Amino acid sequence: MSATSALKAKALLKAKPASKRRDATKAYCQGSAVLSIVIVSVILLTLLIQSLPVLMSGDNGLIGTQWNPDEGQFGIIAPLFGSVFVMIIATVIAFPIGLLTAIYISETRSSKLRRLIKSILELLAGIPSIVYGLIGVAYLNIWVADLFDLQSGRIILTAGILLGIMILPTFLTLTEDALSAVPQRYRENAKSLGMYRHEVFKDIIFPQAKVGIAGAGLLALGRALGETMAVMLVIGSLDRLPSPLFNPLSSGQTITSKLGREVGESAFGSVHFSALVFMSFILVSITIALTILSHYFLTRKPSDV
């Protein structure tokens, strides 16, 4: 065998194990993806099956505002509206602050300082929600009550403020990632044309990063919908619509706070339990939809918009 043939044979022997490793890795990733889809499907199917008793029980006031299990009234409108209202307040608080802070970090600070700030923010995102809830009970609701001259600060506004603080690190870090992902040469080329810094951001950076920013916002909203303990401690947990409807100074209820308070008190298999499961089915469906939509935005290229 010639020296060239020997080298080719040796290279072929080395390539085979590498190819096998790649195939094994690909199979593992595909299996994990399939398993994830199966688990999510089983969860949704289980929730839907457990929701059948309330869906088939006739006149139960499901699409209503009255919640009285003793009289067979299971209106889900009040907690559903409360979830949306709290999420809107959290969005109004967190998104402008997060976007402006992300712009400041990505466009004016050095890479070393950016990494330090992001590390601190990621630590904030990892704090358990119960800790935020206890801080809200001890300080935030008292501050809100004093500010608006209320008897109690356990209202929708307090829950929205607390939730906005909780989702701020998630939105901020993902938004900063989207802005930093815009190639530096775009900034340099724009500045060489005589554009001011705000013009560079408005006309060059933001159009390239807006898809990622939208995905970051949807992912933060998904987390906001799923928070339970913190919201439950500060919202007041009253099964009623605000009066007037968009009054943030009223006590209210969200789906998560409702589930946190009543699941342990309901009998398994009862219509009461089924109504709670149906609300969880709605919550999971919305969260999955937001997650899929955020992934769609985060994986799109700016040129696709």
Given for the second form:
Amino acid sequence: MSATSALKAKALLKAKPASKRRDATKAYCQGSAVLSIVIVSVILLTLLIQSLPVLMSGDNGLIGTQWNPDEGQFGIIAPLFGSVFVMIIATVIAFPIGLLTAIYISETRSSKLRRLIKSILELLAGIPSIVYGLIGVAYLNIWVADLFDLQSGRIILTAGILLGIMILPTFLTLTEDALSAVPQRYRENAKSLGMYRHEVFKDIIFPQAKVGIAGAGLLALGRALGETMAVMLVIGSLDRLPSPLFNPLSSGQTITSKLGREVGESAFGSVHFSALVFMSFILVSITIALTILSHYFLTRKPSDV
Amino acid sequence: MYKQSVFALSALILAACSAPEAVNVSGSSTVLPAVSLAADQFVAETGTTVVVNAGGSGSGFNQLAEGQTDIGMMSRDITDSELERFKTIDFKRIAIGRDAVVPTISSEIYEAGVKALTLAQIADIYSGRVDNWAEFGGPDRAIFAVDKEASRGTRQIFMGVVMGNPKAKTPGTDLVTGSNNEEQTALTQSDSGIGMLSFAWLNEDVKGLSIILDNGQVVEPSLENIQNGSFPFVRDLLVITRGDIKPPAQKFVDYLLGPEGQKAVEESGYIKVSE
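Following the display of the form predicted alone, present the structure of the form predicted in complex with its partner chain.
All chains and molecules follow, beginning with the one already shown.
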């Protein structure tokens, strides 16, 4: 704060009685809170209203696999399946690595080193997703193609790996927080009882921290579901269910990549546009559900210890 | 006091938003290189800001129709359904150059001996009836068919000629890409790909296929064949404007048709429309 504005603030302090100022602060805070709730509700409401045309238009194969706007087919199953599939792959990659690294950092390293490692990891969480996307296009998809001897590495697996790398820092740092939050004296007591290190972790620390870890996982999943650019560049954008169904080596489509590719070319107000909005409504619903769940886990106190 | 500062701030933001005389151009990534080259010179000469964005022909049309851009770039004509949607607006098509869509294959296949195909053979690939280069005298390798987003101008010209319908479904497709850049990258990275690119995007990694016509004549994708129209995929590169175009945007359109603009068209690898 500069000197002049500090002076102004002081003058303001003198000018108004303390209670009035408190009221103003309170009103401002309440206003902000209401405003953010209103914004979220307006977004949800807009999505819902804009989805109505496709929901009302009958015979559009909404719950199907055929996407062909020119013939009035708007099957959302393929992108929806792609989103969930990619999310699962990302989870399978990120969660074990994240959990083990978090254990390593929080249980075996000194607190100084821990802070250093964590701040580096948090830097990773701040890298813009398009950068990950470019790395995915330039290197990762070629490596994957070579590894599996494929024609193209723009496949569901590549998108899953990339997303796994992207959500790793988020998951890792929150998991590590959960582990470090377990009081040091629990560890010391357990050790003094003669427990081995792995027993201390398995029986004392993990039960205490598992709620926080679950919350971290759900928050990371939310990020994975909402990611657009990186996925769009490496997934292949093919509106088709993989065949066989759980073949990660085929190209696919997620809801986000679908939206990224098609929103620009659909006319505002058309059924095509409405179908895209409906997809985003589903996506938002899933993410909100995940966030509420993770909030529940992250704030719940560990009970059964 | 708070009120005053809020007003001052919003006034500042509004002022920043309405920068005068900026010309926005948006649309086809095929037309983009020529327009953006011309825009650079136009900016240097007149000082008017020109912002050029890609996004595809369909996107360019929508943005123009909805008033989000001053000039749309399209590598195909406006369709009837598009005109139907915006009946009240008076659109103007202006051809600034000519180009060809070229069926393109990975250089590995080209060097292995596949240098020309008939239109029916290409249709077989995209409809999924043929999935091995061996059928066309190439190596025994699966064909990696690359398609583009349905609204892309290049795609609609290509499928219109090959499949008889610009919006044809292509069950043989293995990958869908967007811009010419993206498709070029996918074909370069593959060693058995086929796709469609604008003529200006061919290079040593992605080779243009010659087309075998019904009478057996083989037409190469050369500048000369595009100029005389014998290559089957020739098209006009268009810029689209509305009746209520702003004067600086109109000046830029005139510039595109003038000698400097036409030179930029030529330098981008396309064929100019006027001397």
